[in-house]
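Just the one chain here, laid out as structure tokens, in the form predicted alone.
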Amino acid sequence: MVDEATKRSLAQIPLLKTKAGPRDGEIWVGRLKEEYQSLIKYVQNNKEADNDWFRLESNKEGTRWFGKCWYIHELLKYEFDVEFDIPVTYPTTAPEIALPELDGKTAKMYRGGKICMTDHFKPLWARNVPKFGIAHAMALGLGPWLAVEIPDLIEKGIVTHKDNTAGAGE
């Protein structure tokens, strides 16, 4: 399921230990510190290996996530708003990534924009809870899913460069 190139960026992400969520006070403070170093990691590995694709950013209480992710295809970058709430039975819950300014352009998206990922990640990061975090998803939920909708949706025509005047991305 996961190629060679995942399994070895997946090795190089920190695993989290604390099992904590929004409603668990001090507990889910250091479980959002251990998510931004292991966050940073998986940056820092991704520009090392010149596969630099989104940037993150949370507000205080770590519960809302937002930022930009984006896809070359055929030398041209398309750049999309990314999002996702960590859900209050985080971490036995995966949170839920959603592309909005896609929301309705492919059959492999839920209302709001967010991801499916129902299939082949989520039994993965129940089988790794607490281990995995953010940047896991990242990594196995919105990575894989960009590379191959982004293409699909580019291919058809819903997406187009931003150099173009009809469709989302950059």
Second form
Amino acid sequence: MVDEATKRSLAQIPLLKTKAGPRDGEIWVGRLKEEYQSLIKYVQNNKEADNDWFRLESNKEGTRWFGKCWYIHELLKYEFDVEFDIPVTYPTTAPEIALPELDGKTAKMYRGGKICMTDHFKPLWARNVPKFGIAHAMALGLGPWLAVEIPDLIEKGIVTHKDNTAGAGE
Amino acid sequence: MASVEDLQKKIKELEQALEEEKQKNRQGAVRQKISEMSSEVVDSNPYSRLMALKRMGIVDNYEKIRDYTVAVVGVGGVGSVTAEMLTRCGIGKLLLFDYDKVELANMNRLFYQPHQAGLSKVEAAERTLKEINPDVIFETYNYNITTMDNFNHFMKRITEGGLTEGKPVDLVLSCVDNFEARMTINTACNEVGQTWIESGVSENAVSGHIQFVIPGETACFACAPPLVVATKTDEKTLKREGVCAASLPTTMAVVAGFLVQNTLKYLLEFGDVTHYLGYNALQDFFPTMSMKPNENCDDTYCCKQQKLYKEREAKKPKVVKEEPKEEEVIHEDNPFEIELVSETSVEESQASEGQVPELTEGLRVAYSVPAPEQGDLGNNVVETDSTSLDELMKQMKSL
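Return one more block: the form predicted together with the partner chain, after the form predicted alone shown previously.
In what comes next, the whole complex appears, and the chain from above leads the way.
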């Protein structure tokens, strides 16, 4: 289902308690605090494990998230913008994480650069409502996607390292 | 080098050709609005074959279709064909919602044409449909219904966008292609008690379904995990390399046909509206069934609607129905008195699977959701302390 490394890092992400979405007023603020606490812990864990791979921040309401993620391939760092909205049905439905700059470059995406989750993601998410949060979506959704797709895109020459594109006239 | 005269001649020729083209377009007579549906059988009456349904005793009052408003959410492979069918049937008003653009990659499906690439789907659809039938009133929204701002507007249009402004629409049709949008429609319809029909085609393009949802009366979309029409293909061997989804115009048209057929039956009150109809394209198998709402549905508005429905039902006069008794299966010959005993207790398996609805042959749930856990989640839970949200946001930024 998921590889051992993902499982291990997943187990260390604090679970959430509050089932609330952006339409739920005050309880949503509570959920949002849990989201931030869980994310902060996950990023700290990643740093300690020398596997720091993303940063996120949100608007004041916590309904729109944006930031960067990066992937190291053959000692070169490839960085991408990440963004997603928190849907009104959150946390029953997971956020749809998007990498807009890769839109149209791979078939493993839906319109707007939303990444195509594996068959396992949605059942796993559904079984863990409301315990899973944004940190879990990153670890289970975006992490494995980058690990599979980015090396492939680099190999095909669709994604190039920015130091190499300087003279390419892109 | 051509002389001036040659060029002038050339211009004349081209002008003539242009005029001929224009003439052709004019001849493609723009159909005028028709104030009343006539059942007169003449070549020029676009409604004659529909009104014939009355003469044949299928529909009592076909022209009532003009009083109805339908909202079509998602105008892709299924939604665009659905909207076209309703337009040709002479529906009163259509509300179209979609945030996508027409792409050349959509051309394996029906309705859109290559020259429309780049246009928003709702705009392209409205243009074509208006030409087919100018009697239909259109309202189009080019946005994603799952985000906060758009959701509120979407709900408002469902409750106020009827033929008479301020009245709700008569039916919502879900023709979206993802779980998130379906749940969003479900949330909105449960909240306002709006009847709707869900439709879908599987990602491998060889099965589909429609599901009729009357909030409180039939199962809502959140009452059970999504249902899957089993097609005897091994899901584990399903190859997803390099693609997210496949699609076929055939499967989509079949599902759109089912969807609109049941829409017409519901609006014009003829035949029976099917609560769940599946389509297995590989074996040509069509499972149908009814599903009661889940008393422990995750959606609180679904539970509220169930209560309201029970209250409505209690007020109705009772009809006594005799239930056929089920006979116990006794094998004639069982000399060793063999009994089947499961290794896991009934309680254990129920807890891990949660509530699974009773399904007809050929259907299964996409996944099971465990029953809600009692008490402790273990020690790996976020600590709720007094740190404010602002502080947390700052902390996150400074990482």
